[in-house]
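This document starts with one chain, in the form predicted on its own, laid out as structure tokens.
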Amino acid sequence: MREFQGIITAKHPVMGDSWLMTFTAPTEVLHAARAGQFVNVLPRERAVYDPLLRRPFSVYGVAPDEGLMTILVRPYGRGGGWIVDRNIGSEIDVMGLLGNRFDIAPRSTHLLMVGGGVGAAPLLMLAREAVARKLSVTYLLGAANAGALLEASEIPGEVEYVVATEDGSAGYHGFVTDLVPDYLQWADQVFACGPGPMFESLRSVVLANRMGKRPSVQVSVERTMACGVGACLGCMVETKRGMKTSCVDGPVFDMDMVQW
């Protein structure tokens, strides 16, 4: 983990209300980045102390040869709003890499990914890693409407991309977790990232349809990880092994270990 100053090189609107923010990053950070990890961005000038705390964002993608990292930012609140308001050429203060990562088992060949909202970010990076390893990937993404979905052009062509919308404007009419039973017998592993209610629904669906503990399910929880080093205790997750910090012990956890 290190702190560095990044220069914003590009910004692009996605998913209706979010932005892809691309900035420069040290080569060693880019080569070390893995799906599921995150960075903490200081949402203010260094000489100002409001807002005080950093904001966590999953790594959406890296381009080591170009020295660039991309994060997906939803401008909810002053922190996210300040970041997306930065112009190209602006400098931002970044701390990372932070947290653990998704773990693809050596014998897995079929991966199911279930995302909601900004949970699309780490799963997209995982899909790219899996495709590079020539694994089969199905990516399920849910949103309120068609405009809030990730564009298919962002998804590797080798990935089966299936969407669900609550208003039925694209793909399946309903919740993304409704689609999961169709893939559980095919999948060796399931990876998920999204809001809390999605996880509760996913857990119910998985427990009702899988055989024993197969496939295993890894979830990246959404918490306010302000310090990023386990000091503030603001991102605690209750597990069967006690309370864990999301920023250090997570944000990726085995679904069966989390106390829901």
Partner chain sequence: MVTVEKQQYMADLTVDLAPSNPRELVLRNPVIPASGCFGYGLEYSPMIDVQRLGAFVCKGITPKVRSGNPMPRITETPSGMLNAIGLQNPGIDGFIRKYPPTWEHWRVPAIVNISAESVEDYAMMARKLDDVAGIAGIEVNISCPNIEAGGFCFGWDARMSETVTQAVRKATTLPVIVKLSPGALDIMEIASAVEGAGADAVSLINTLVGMTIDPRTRRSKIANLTGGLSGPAVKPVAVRMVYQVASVVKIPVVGMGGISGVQDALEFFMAGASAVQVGTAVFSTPSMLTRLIDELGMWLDSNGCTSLNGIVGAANPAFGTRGESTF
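Just the form predicted on its own so far, so send over the form predicted in complex with its partner chain.
Here you get just the chain by itself.
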């Protein structure tokens, strides 16, 4: 965990309005990075104080040999907008690695990933890790329309990539969570990341369709963060084991442990 100044080496537009931002990062950070972890990016020049707080972004990918890290940034607002406006060659002020990780159980062989929007980012990193371990991966991704999906070329070939769009312009016509029941028998574990409403329907779909506690579901939750290191207690998630920080104890939690 450290602060570093990366240099942006590449920008690639994805998912309609988002960007893959690639920048240099220290080798030890790149080697340590695991799916689910995130970095906090300063969305401003150091001497300008608005917007004030760093913005968390999941690690989308790392290339330790090239010394590069990639994040997926959707410019929702002022911070994201500033970041995607940076040019190649600009500095980017990064703090990381932060947070816990998705945890693939030793005996799991079939992994289901469920992503919505920029929630695609940490799951893609996880899919790559799983493929490297020769596990079977099905990656369900939902978006408003075809243009807002992640291009198939971004997904490792070994992964079964299934998409859903709300307007039916690609793949299944409807919500990505509608597809989940089909895979609950098959999957040993489920991993999910997406907007709040996606979690809600995922939860009801899983509770209605799975057998007992199997498969377990790990979710990466989003909270506004200030420090990212467990110091401010601003980013809490209420769990069955008490208040947890989403920046250190999370962002990945067992769905069944969270007090929704």
